[in-house]
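The chain below stands alone and is given in structure tokens; this is the form predicted on its own.
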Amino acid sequence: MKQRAFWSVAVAATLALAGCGSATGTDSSNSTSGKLVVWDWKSGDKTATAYVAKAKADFVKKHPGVTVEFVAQPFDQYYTLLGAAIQAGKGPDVMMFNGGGQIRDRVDALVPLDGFVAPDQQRLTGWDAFAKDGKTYGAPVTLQGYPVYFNKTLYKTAGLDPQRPATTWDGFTADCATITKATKASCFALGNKEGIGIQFFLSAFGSGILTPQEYDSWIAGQRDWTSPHVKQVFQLWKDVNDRGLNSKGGNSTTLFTDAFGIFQSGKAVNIIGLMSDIGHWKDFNEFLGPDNVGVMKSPVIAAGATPSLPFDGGIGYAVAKWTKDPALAADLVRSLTSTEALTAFYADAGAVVSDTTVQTSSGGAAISAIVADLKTGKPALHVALSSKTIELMGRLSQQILEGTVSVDDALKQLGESDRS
């Protein structure tokens, strides 16, 4: 009870601090004054310092009378705090979202941005993850995807050619067996303590199992949770663990960031990582060396599948419905997605940004491979799900590994959640 009371006070205090934002005025001219408050979980990072500075400078140049305050919230509490703000109908003017279910579930609290961000539509990509029912509610900052990274040094130590990773599941697991025998490294580094590992697994290997038609139907919302191929994805999740291909203790290992540490220390051959933010090509380059980080798409696991890189808009900024001047707040979103700001974010954080004009050619082989695969990439399967179903999938994925729920029972529950 004491903890609950403290939490309520903390949320109220945070809202009170943020509630003093909102610039005055009804247009976005230079005469506007006041303050805009931004909530995110990135602006406090060292790697985002230059990005935020350049975005602020761009905005202040257009609106010198308006100050901008960034409030960096802890990510693990972010959506709880945001939910309290939405319920109260006051809080930040501009807020960060993950693309997909997190923003789609909250569009009633947001301003449609289509009329404000039209000039950026061609320059930026990843819009679909921030759209619902034909309206755009956020502007993408990064692209987020789920490539399979592998350690080239372990391949070479085991006598395998890292330039030619297997393209079939049987070949992939055979290579893992060879490498594990030679180096004792596990096939995968798994972290599922947060229940997130299954999200990465579903999206990384789904295109290796579903046919292109099944994949597109899933993304379009026509999901058949009883189909043999959908069951195969979740059965594979269980089988990989049962065969001992994962690092030990997956359910008690955090993905952020213990599992990444397992891969970076050479104790696992492969990991399903991210394209941006953390656990991505730049992090792995620093630990393993740019020449030793490989990237692959899913191998073909079922006949008829066409593996592709799963990716969507990653993080982005949206405008709260309660802000006093939506046009002004939207202009800040445009500054946060300007080419100059996003170039700094790529350079310092290694984020694969949404701006297609930002050059990445000097980042090494891994980022070059990722960017090349963007052309044929498709939206990630888990991003199409609601936040409620994703949360349930996380819990069930842990129970599948523990053996306390069957794959069939898990799929039945997920189907019911997805349809509700």
Second form
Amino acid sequence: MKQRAFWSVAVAATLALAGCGSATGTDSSNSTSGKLVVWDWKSGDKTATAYVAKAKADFVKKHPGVTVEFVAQPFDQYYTLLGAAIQAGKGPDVMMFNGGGQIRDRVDALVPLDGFVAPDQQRLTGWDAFAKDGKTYGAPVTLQGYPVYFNKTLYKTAGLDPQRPATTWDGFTADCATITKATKASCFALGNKEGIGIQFFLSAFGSGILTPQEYDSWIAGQRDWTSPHVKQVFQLWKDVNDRGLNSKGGNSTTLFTDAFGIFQSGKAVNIIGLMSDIGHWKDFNEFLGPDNVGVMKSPVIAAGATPSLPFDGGIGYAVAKWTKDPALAADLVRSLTSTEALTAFYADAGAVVSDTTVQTSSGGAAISAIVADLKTGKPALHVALSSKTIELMGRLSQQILEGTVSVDDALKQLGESDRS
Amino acid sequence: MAPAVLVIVLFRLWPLLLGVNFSLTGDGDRNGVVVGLDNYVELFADPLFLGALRNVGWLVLLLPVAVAIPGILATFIYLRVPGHRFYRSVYFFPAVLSPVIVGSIFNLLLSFGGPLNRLLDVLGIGPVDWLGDSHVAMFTVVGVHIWATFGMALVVFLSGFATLDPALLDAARSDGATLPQVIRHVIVPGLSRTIQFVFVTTMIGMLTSMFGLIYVMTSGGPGGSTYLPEYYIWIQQGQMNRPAYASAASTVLFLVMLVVGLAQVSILRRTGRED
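With the form predicted on its own in hand, show me what the form predicted together with its partner chain looks like.
Following is the full complex, with the preceding chain placed first.
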């Protein structure tokens, strides 16, 4: 009995100590020794191995005595775990964030990086997604955008020219009708089980409906949810489904990865995909062949609109408030966004990285078209919304498709959520 | 006595009180500020949370079905229908699978273009969006939960049958009782304690172990129709970064569980007295 009690205590003590070690363990009172802990959900991926190795090497060159430990967390649990760390006031020194709401909601726990990352301001793009109230809290690693991808093979089978997709909504849907007739493929692959379908739809087609002034006001925080053009976006969401343009069962189909599967298997002509991470040009290239992956901006849906590629900083790294030496941690963030590391991330993962000097010419037509559109691109409409409004929009979008909530009612609720 | 009380106070009651205390503070800009009952007021004004509580009500209403299915199947096995040994192991099999695996299997089976809908199509019945129709999804998830967990209740029923006096059954049969009459007048009264035990354990299972299935099969959707309080708490804490608000929801869930738990204890106690 005594022995059992001893072992219980020993196991408990070991676990407690192990917990301390992995979460804190920052002894960097002088910047040449100690340890930095990084939390992310990428470093465990095979495609990020070279990226992490290059970033580590770059950092160790500057700070030979400091060890860096990457702790890859499961993405599903990431913000829950991070929430617990923030609540406790201790945790990793450097952590990965999605740009937009996820980092803006948590800036209280972060160190402003403006002074530290100034030399990278010009080289990298996508900073806005990691900034709040004029301060920068994270450095962008990738750019995330929402281009409309299309299957060139289906265009050819239906006798259409895939080099010149329609630039008006009527032309676009007419092409869809032609292709559906010839190949039985639906116009769009829709995955809205997680409520993400509407986010992509809003951002991909918003620039084809809102005027440039309306668009810029939206991003700047002046969002008029009662304007006719905003209503048109959500009405279009409903109409597209009512007209049977979406793949069936959108509300029970995951975007990651069922809807991408529908597109990759040629059962849908178009999908609003991503630029980095997954569901992007490189994934589609593998299934459809690099020559058959087309990419376009929104067609013009309302007069006065100027379609542009919606994109922001995708993922990036930030420094925790509780780290002992913010300058040292910020230096690690700089290594994680060095050109060499980002080049490796582009090459292995197909991520469109924040460093505009990284060469992408060998990746095929789709990536070239995306990179060319970055110059005129604008921040994505949904990224400007708070996590709370995004979550509500996901639920309402499902109800709109079901017909249990009207577009007007949904916009009223979204307006209230956005103002609060 | 004293160490036991200390352990309970330290590891159970103290964290509970901390949680309740935390639920009276704010989130974000008001982090750490005492806000009184603000979180609770907001909670009961949120249709999503009220919907989650309503779904708990549905679970309670569906409880008799969840108890009747293993009860009836155990009866058939006890009455030695042909192949009863085979059925006994087959029925128990899903009980050893984790909810995540069960959910993934049914995601495939029940997807819009999946095998079940193809079968319905062949039969001339239109496809059903099992997980994407807000009127159907909650029942689908509960159905899968029952499928996945009834094996354990079945085993409990079978052990209850072992205590049943076979002479009673023989007597009923020789008096010319039909099967429904045997079930109603011999089996149900003889197994009353077992049935009540299964009611209690099944209820606990439904209230505490649905998270995995909801997470994998519907993500609370469509339109929030399959939210349960646990899922709501997880979303508020993990995705919305509102730990204090999530604490308030946890406190309400705790009170609901307390009421259900006390009701169950009183039922068990009454049964004990009858015997």
